Each structure stands twice: as structure tokens, then as C-alpha cells.
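Quick heads-up: it's one chain on its own, the form predicted alone, in C-alpha cells.
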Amino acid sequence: MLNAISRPAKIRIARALVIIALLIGALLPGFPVLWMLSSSFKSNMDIFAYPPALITDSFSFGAYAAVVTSPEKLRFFLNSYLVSMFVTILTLLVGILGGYSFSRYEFPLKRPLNMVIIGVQAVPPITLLIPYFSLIVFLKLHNTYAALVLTYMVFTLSYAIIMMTGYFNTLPRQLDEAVMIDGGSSFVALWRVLVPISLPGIVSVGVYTFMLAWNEFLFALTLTKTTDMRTVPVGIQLLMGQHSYEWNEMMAMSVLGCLPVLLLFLFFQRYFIAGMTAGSVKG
């Protein structure tokens, strides 16, 4: 029967076919998120309604109001903002100054300290958790902004440098020594010359960079102990209460935090892939 079929026929029905395979592959993932959005807009007792419906008569904006009217919940907004840009700029900084270093020069204990930083990314965050939080303590540093900033960065560094590396060995060595012959230093052109090209590959680390401390949870929990300390991901578990879960306000809540991440990614989707795949290939 196969056999009868034209070849045209068989390249549309293959691309049907395959049409249909990426839509349910869309659609699996999607629906979670989906189901999580039409919550945000249900009471708690249309949630657990029974048959369950994606749109109910009851569609309201309370979920969110009681979390926009709420300084504890706004506040746990703020922490994250703060906490995501320090990181990101900090780990910028860093890692674009490592990364000319470990691209540009040799200097001794490069390749121990290569590998050092390769294999940070291969520890699993929680076996460092317990070390972390009694040196965040001697230090005095708990309930602080800079427990969090500076051990997110612990983590965001390692990837910062290995990526910016890899993308200044993309540029060409002459467009240091053409700075460099009229007069300017390393440092000239870098700020000048090499960064403004490198847009891309600084985008791509900054977006992971904010997406990574935007959404951590284990670290913020414990290295945290008062509400106005609290982000987003702490400020949700919260909802959790002893006696009653606030499902919508939690829905609401993941909506919202959900948004800086998701428009960071839109408005600069283009540089991030062009920054995640540069690095791979020199030349």
C-alpha cells in the first residue's frame, strides 16, 4: 500500500507527521505552565473543582492583587531584583576579566586554576550548602544581601569565565596588537574594542547569570531568616501554611516571578544563542 503512495504524498504526510510530533512535544511541557496561569485566575475552591476546566465562571484578578497590595509579598520581589542584578553585573565584571586573562595570557597555575573552574561546575550546589552557610556565619554575613550575592556567584563565575574564554578566542589576537600599536594597553582594548564585539557572548552569560539567581531556592532559604529578607522562591514556599495553602496567591505569585526572566529571554534571544554557540567553534 506504501508503494502506491506518490513520492510527494510521502514528504507531505512525513511532514505532517513531524508537525504533529513537535506539538505534542510543545505541548507536554506547556501545559504545566498553562494550567498554572489559568490557576493564578481561580479561587482556591475552583482549583480543586471537580471535573477540572481551564476557564471557569469565576475568572478574577484577586490572586494578584493580593499580591501586588501586599508590601511583604512586594518586598520579596525587590530582594530578588536586587540580589539578580548584583550577581549578574558582579559576575560580568569577573568574568570578563578572567576570561581576556585565561584567553590573552600565560601566567603560571593556568591550566591548574582551567580546571579548578571546570570542575566547580561539576560539584553539586547542596554538598556545599552546609560549608557554606557556617562560613557565611563566621563571617557575619547571615540575613544579609551579601550572603546571597556572593555565594550565587560562586556558581555563576565558573560558567562566566569558561564562556567568555572561549568567546575571545573567537577574536583575533590582531585586534589586540593594532590597539596596542597605537599606544593604547590591554585594558584599552578590551573596554574598546573587544567588548563592544563581544555583545553577544556578555548577553548570554548575563541572562543565564540573572536566570540562575533569580530562581534559586535552597541557598536563599538558608542563608535567610527574616521575611524582608525573603525572594521570591522562599516568598512562594511561604504560601505553603500549616493549616491552608494559598493556591492561587502561589499560582499569582510563580506568574509574576516568572515574567523578568521570561522577557529577559525575549528581548535578548538573539544575542543569547548567538552567545551560547560562538564559544564553540575558533576561527
The other form holds:
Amino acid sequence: MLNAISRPAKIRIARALVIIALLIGALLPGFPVLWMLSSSFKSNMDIFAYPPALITDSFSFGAYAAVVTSPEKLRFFLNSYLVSMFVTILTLLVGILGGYSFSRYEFPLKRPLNMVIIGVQAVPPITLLIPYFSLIVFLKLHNTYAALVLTYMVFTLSYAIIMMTGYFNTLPRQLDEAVMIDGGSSFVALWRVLVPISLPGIVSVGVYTFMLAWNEFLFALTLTKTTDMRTVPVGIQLLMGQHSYEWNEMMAMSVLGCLPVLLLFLFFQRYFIAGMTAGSVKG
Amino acid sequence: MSVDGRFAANPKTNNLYRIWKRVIPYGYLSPTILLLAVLSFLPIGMVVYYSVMDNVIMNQNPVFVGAANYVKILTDGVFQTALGNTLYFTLMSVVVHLILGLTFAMLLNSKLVSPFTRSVFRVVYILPWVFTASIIAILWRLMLNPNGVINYLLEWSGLVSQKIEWLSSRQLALHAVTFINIWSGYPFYMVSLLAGLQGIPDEIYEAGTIDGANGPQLFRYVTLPQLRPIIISLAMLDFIWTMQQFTLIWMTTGGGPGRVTEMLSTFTYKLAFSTYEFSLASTSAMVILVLSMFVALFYVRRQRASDA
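Target state, the form predicted in complex with the partner chain; input state, the form predicted alone:
What follows is the whole complex; the chain from before opens it.
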């Protein structure tokens, strides 16, 4: 039967089928996200209204206003931004130095160290949590930014080093050699020459690190205690009161909470995808 | 400061220069080595130590008890339940992630659709990945609420006749949290597999078509074998990560109702920070570490093999 249909027609049918499949598939990610947005504009009374509607009579920015005028909730955002930024800066500094060493030098401990750095990524956070808790309490860092910045680096650093090593490997060694012939040290070669031209790689590692830190939950839950030190992921949980759930405010805060990552993603899509796939795809 | 240059210029310091040359790579790596020591070697040593003592942190003078904690944990009914739940949760997630990720990647890679349409859909399909686990947990608590929109849609379409308590039902909670994890994790597969698909040269497909292969045969004999290395890496990484999943469980069911969604991670966390059994918790954490390392070993081996 199909043979009776001309080839262009077949292609048109196939294209329509693919688009229909794409539209149906898009409901899986799209509908919950749409529902989150819609709920953030409702009044809390209308959250479970029957029948449910995407836009209700109570449509307003009230939940957003409630979040951004609450010093307590703004503090969650401030904490998250500060911690994520410090983690990103430190990770990049240490990662660039480490990556440079792995890329440009041969030394006896290179392979074992490399193995350790790859292996650390597989150490479960829950395994580290108990010793971290006692170390942080011992160092009197409990409930501080330093506690989070320091511990987050265990899972951001490996990735940064592996990525930076890979990136530096793509740059010709003649670049460093030219600097050294002019009497510059390897340190100068790294910061004056390699780092400026590695900016795409550094941005990619930076946004990925920021996102990991922004999303972290387990350490933030355990290593901070007071409400004013909580980050966004933990802070959202605090909105779930014992008796009343402020669903609309939780949804508004969720939208605001994913905004930094969403914006980073939209601006740096290419880098993000490169970062995401680096672990599994071999070029 | 031109340190390298200065040493090289003076032949008398040649020996010193050689030593310096040897030290340089470690110098660059010193912050890394310091951090690794403090953030992984020391804590792992501490966990091992904690796991063979009677109780720590709460107890000033802990006593060595050998393997007693391991015997206690491995024979504990709740631990075994948590282990079973974790395996179900992890295996289901990995398998469905792969199926969904590959299906979506192939749809998004279809040459029948314009590149612009594809890139719009790609952004939509990637959305779950933008959300952090605690936000995903709250969103699905809202959607899966007995009075929530999922139940409404199911009733409206006639699939169910009464409101379902997805997250507080003993029969359904484990499946519900597994579903939520599947939702949150498929974009990682999708994006990686999409990159993999784009890396397959068109010539292989053309050669296959000339040899008379149809669509499913091309998929079976070209696409799958080409993607095999990526699929294996993805599955191993996902296995390690999903096994450690804490946030989603903690913020949706907290391991309940009863223990039906208890995972190794939530079980360990509760032992430590609800009942202050830090030694038993460390023992349980050690078991998780060994399981993760076992999978990771294969992963590292593969990575190294493909590096060489």
C-alpha cells in the first residue's frame, strides 16, 4: 500500500509523525514546569482548586512579592550566591594549576594522582558526611560559609582538573616554550598566555561548578544550622511548615531558585552541553 | 619573576635546576594534593576508624569492636530493606533513563525536522536538568498530591476512579519516587547520546542503506554498536550517582511510609543525625563506599583504556 504513495509524501508523513512524537514527548518535561509557573501565580487557596486551571482568577505576583520582600528568604539567595561564587573561584584557581601540571609535566606520581582524582568523583557524599561533620565542628566552622565552600570543593575539583587538563592538552606546547625562551617562567606562560586563550574552557568549568554548588543539599543541610545560614535548596524545605504549606510561595521560590542556572544555561548552552557530556562522550 | 629562565641561564646551578624541574609539577598540584588529603583521604580514614569503634563523637572514650558493627549492619532488617529499595530504584532509573534518553535523542536528531525546531524542542526536553533535586521534589509533591493535578487528569480521563495517595501509599511510594528520579535524570542521557549520535558518520548509514538495511536494522547494527561505549559509561556513572541519591527521597517521602522508600543514603543519614549512632552510620557509609567503588573501578578502567 505504502508503495503507492510518492516519495515526497512519505517524507511529509514521516516528518509529521516525528513532530507529533516530539510534541507528545515534550509534555513530560513541559507540563510539570508549566504547572510550577502557573502555581507560582495563584493564591495559596487556589492551588488545589477543582477543576484545576493553568490561570485562575487569583492570578497575581503576590507570591513573588512575598518572597522578595522577606529578608529571611532573600538571605537564602544571598547565601547560595556567596557560597557558589567562592566555590567557583577557588575551584577554578586550584583546577587551573592542577590541570596545567597534568597537561605539561611528566612526573612519577602522575598516574596514581590522576587515578585518585578520577576516583574521588565516585566517593558517595554520604560517606564523607559524618567525618566532615566532626571535622567541621572540630575546626569550629559549623554553620559558616567556609564549611560549605571547603567541603563542596571535594566534588567540584576533580571535574575541574580533568576538564582543564583536557583543555590545555589541546593547546600547542610551543606557546609555553615561546614564553620561556623569552625568559618567562612556566607560571607566566600559564597566566599570561594559556589562561587567556582557555577562556571558553574556563567558562565551561566555571558554570558547571557554580551549578553543582548552587544545587548542593546534603552538606548544606548538615553543616549549617540556623535559618540565616541556609542555602536555597535547604531554605525551600523550611517553607514546608508543620501545618500549613505555602505552595504558591514555594513555587515562586523554586522559579527564582532555578533562574540563575536557567540563565547560565541559556547563555552558555554550548559550554554546558560540552561539560555535561565530557564524562561520557569521548571525542 | 622568571624563575625557570634564571636557573637555566646559569650552568653552575644546573643540578639545582634539575631538582627544581622535578618539583615544579608538584608545586602546581600542591593545593590539589592538600585539598584531596583533607577532603578525601583523612575523612575516609576517619570513616574506617569510626566503623570499627563502639560509638564515636557522642562518646569520649570509644572502644575497638572489630567487625561487630559490620555484622550488625549487614544483618539488620532495615538495612536489607534499604539495600533492596536502593537496587530497585537504581536499576529501574538506569534502564528507563537509557530508553527515554535514547528515544528523545533520536527524535531530536531526526533530519526530517528543521534545525530550529529541533533546538527549540531540545531546550524544552532539557528542562528537568535545570532544576535542583529539592525543587523537583517539591514540584512533584504538589503534582502528586491526592488533590493535585495528576490525579485530576487521571480521573478525568477515566484511568482511575478515586484519588491516589502516590507518595504515602505503601504499594506505590517506591514507584513514585523512582518515577520522579527518572524525570529528573533523563536529560543527562539525552544530551550525551545526542552528542554521540551526531558523531556517527553519515557514510556508515549510507553504506548500510546500499546494502539493503531497513530502519530497525540500521538501528540494531549501526546506531547501537556506535553508541555502545557512551551507553556503558552513562549507565555506570548513573548507577553510582543514583545509588547515592538522597535529596529527592528526603524531600518527598523521607524514606516512608514506614520504610518502603528507605534508601541506603537516608538510612545512613537517619542513623547518624536522628539517632546519633555515628559508628553504625559510618559502617553503613562504608558499605555504600565499597559498592560505589566497585562500580567506579570498572569505569576508571574503561576511561583509562580509552585514554591510551
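The term rigid core refers to the most C-alpha atoms you can superpose between the two forms while keeping them within 1.5 Å. Predicted model, so just to flag it, every value in this text is computed and none were measured. Residue numbers count along the first chain shown, from 1.
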(message) For residue 27, does the CA position differ by 2 Å or more between these two forms when the superposition is done on the rigid core?
(response) yes
